[in-house]
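Shown next as structure tokens: one chain only, the form predicted on its own.
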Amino acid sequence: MHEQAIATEWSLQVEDVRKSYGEREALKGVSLAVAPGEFVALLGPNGAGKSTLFQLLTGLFNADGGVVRVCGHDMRREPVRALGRIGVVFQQMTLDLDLSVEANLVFHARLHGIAGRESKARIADALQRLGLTERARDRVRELSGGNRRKVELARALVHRPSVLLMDEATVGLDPASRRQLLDEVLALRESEVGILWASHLVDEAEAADRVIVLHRGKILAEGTPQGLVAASATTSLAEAFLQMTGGGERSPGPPQ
């Protein structure tokens, strides 16, 4: 665990969460937690249940059973308080392509009740952190894929969340842009942000404080990257992941 992650309470707690679609069980009693300043990689093949879990964590759907708490706030009983502490970058881009970078962030800030000088200051800070200050007036349509992802990350940070959810956020990016986005998110640990990074790419999990392996709706293993390698008697996290899931990294398919 990252040295900043020592805390008396969790930023995010998921306890025995279940979700089914008809007869298909997408999540079968998933439990996990993320501490302040901790980077947790949720690693699983496509179809493992990662996107379903993120839909529950962001309030898009309700779980069939179990509890989700964000900074102690129950998602079902206190959804406004819980969701107000979460920042999220989804797998599919959700920016308005015809608005400027700044306008996209202003709209998000207003949704969280942030306006005026406070809004301007927060937006300026987020853009500066991600090296986007010079692109503030550009339309999102004019940006590269990597910079669009940076804008989405900046937007997720404007309301200063305690928990950052990254759902397969590097899909479609070139290797250099993937690495840069990952580095930017890793740096947020110093701000005590708890991060849950979902991916099917093993190399993105190697820098995590903890790795949680999700497969077919169940958690198979949890530990540091080094701990998982040692426990599986393999020589790399990729080999350990292959051994646990029986398939490892697959080509992209419909998320579940």
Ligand code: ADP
Contents of the next structure:
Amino acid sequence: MHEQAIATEWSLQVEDVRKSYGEREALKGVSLAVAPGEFVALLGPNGAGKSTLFQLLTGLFNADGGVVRVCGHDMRREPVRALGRIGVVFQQMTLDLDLSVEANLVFHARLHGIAGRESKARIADALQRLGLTERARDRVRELSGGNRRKVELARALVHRPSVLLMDEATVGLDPASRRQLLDEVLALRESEVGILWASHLVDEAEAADRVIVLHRGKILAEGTPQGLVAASATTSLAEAFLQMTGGGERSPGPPQ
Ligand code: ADP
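Right, the form predicted on its own is done, so what does the form predicted together with this ligand look like?
Full assembly next; the chain just shown is listed first.
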């Protein structure tokens, strides 16, 4: 009983999660948690294991070991409850380009058991929040890259999730659209959603409540952006990150 009470204080909990692809250990025992209303940046260079972690968090496959809980619901034992509390924007766009903005969202609302007036109201709310009301009837194909991403964010919010997962969501966007999307997501903290924002771009982690540095399947450091800078005796988060990870991409080498 006591354990359950502790677990439900977090929007998201990941405990000692492990995942290998054959000999290659992509996640070597990762633990993290996100509180309601908290923006946590998961920062890691390419190959760190971010996508693997996101696939586990979205129930696409099971971990070899460890536990994922969403609002206290174990992803393996109660997948429907756990997944029902998650909103996600994947790295690759997953909208139907030939459907209207609204139709893409209606479909998603129905999948979550939301229909009729309630669905209309929620979709109108989400579109308004992201400044897309005027574009509701437009086909997604007619929208800019930045607006397409905003539609995906609106869709991720329609069922009012407790956890929002953003996987390298700004890939391919120009700097202004990148900033806008990040600001929209930062503003969601006031609605008490817990946010996990995965990126390899240090500037996107500057405004995070907490930064978790993932490298080669392990968490190297965790703290506020200022705390990480102070602990590394550098003068910026970019330098601290570089110092911790050796910087840049890891070339695909032999398993380690
Ligand atoms: P990131 O998203 O941080 O770039 P990934 O989770 O994609 O990291 O990759 C973590 C490690 O797992 C890398 O070494 C990558 O080569 C390996 N990996 C990822 N997906 C597969 C796969 N389907 N099969 C084999 N190895 C994989």
